[in-house]
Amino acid sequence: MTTATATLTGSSFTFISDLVRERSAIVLEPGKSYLVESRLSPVAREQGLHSVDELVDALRRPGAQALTRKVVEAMTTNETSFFRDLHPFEALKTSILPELINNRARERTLSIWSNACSSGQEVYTIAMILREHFPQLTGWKVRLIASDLSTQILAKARQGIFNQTEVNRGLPLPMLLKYFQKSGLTWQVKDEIRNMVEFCEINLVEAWPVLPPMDVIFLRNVLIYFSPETKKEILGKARQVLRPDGYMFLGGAETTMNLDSAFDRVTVGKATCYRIGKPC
């Protein structure tokens, strides 16, 4: 078996850093060589190469488009779990959705977007909340959109198959038993939940497809990877698709402060979220 060794040179790190920035606008700060090694060593092994440096050599050759995509996807796969940080989902269930359902009673539409959805735990959490607590949405046009720039991770999300460790992280046992089907050593989200979600490929730093006006946007733990200029651009585009009375969730270490003054920070229960402020 070919084993990739940890021999990443400074020039290879610079090449990967520039490549990832160009394709995804994610900034790899100096000192992140360990992250490049951990994410790309499996890719190197898969290609039959001995090191990440050899992988970089392969990327420099003509016709490496498919390999380039694999590398960028490997570097942009993020951590996720069911009911991650809990408070945003409690706010959604107890306050935000009841308010929006009341506001949309005449049009009977609701649109929620999970950005950088990774393997799907966030969007499936939202889907379970909708199914479990809001039977009044039966007959409504509900669009639950989940996006990521990685085709590989989107394929996993669409399948909705999770191992025991993944379902143990944050998923209440009653919901596991109610909304998942056990298959050998894994659990698969039942069709009634999977069919609620539309998965699509969206790179936040490129042109966005036409999206419906959003009532809730989950943009959590995404902005931390970008430069201030890119954060401003993404927030500006998010503002254009968020409805005037809608809500946007960011990660705990993220904020719109000094980036987009049109957003107001609000507290809903124990959660922090953002709304478009009213003009003075």
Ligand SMILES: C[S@@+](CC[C@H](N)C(=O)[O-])C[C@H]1O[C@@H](n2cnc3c(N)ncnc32)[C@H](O)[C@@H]1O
The other form holds:
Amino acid sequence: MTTATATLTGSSFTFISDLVRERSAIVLEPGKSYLVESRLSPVAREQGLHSVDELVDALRRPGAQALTRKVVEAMTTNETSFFRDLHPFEALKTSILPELINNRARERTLSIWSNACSSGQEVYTIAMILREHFPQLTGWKVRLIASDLSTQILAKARQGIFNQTEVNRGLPLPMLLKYFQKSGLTWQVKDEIRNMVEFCEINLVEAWPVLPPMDVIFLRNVLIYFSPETKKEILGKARQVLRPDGYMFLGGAETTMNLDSAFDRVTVGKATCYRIGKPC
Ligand SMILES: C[S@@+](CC[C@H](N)C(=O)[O-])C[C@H]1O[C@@H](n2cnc3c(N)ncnc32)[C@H](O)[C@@H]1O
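Form predicted alone already given; the form predicted in complex with the ligand follows:
Shown next: the complete complex, the earlier chain at its head.
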């Protein structure tokens, strides 16, 4: 068996951090060499290479597009869980959705976007809330869009198959039993929930496809990886997509402050969210 050894040189680190920043906007600060090593050693091994330096040599050769994609995807962090941080979902259920459903009573449409959705726990949480608490949406055009940069993680999200550890994180037992079916050692989201979601590949720093005007945008735990300029650019684009009375959620360590003054920070129950402010 080929083993990849820990030999990452400074120039390899620079090459990888430039590549990753260019393709995904993720910033790898100096000192993150260990992270590159640990994420890319398995990729090197899979390619039959002995080290990440050899992997970098392969990436420098022409025609390395597929490998480049693999490397960028391997450098993303896919940490997520069902009902992550809880408060945004409580706010969605008790205040935001009732208000938006009231506002949209005539047009009977609702669009929600789970951005940088990783393996799908966030969007399936939203789908279960809709199904469990809002039977009045039957007959409405509800679009639940989930997107990520990574084709690999999107394939997992689409399948909706989770292991016991994943379902143990945040998912209430009654919801597990109601909306998942057990298959061997794993649990799969039932089709009635899975079919509510449209998955698509969107790289936040590339051109966005045409999207419906969004009532709620979840843009959580992804801006943290970007430079302030990239955050500004993405928040500006999100503002164009969000409806004037819509809501946006960011991750707990993220804010629009000092980045986009058009957003107001509001508290709904115990959740913090962002709304487009009225012009002065
Ligand atoms: C930490 S996960 C966040 C998952 C989920 N939003 C949550 O809060 O639980 C970050 C996700 O951002 C995605 N990502 C990183 N850079 C991206 C980019 N430029 N465009 C779209 N998604 C990106 C990664 O693939 C990863 O799945």
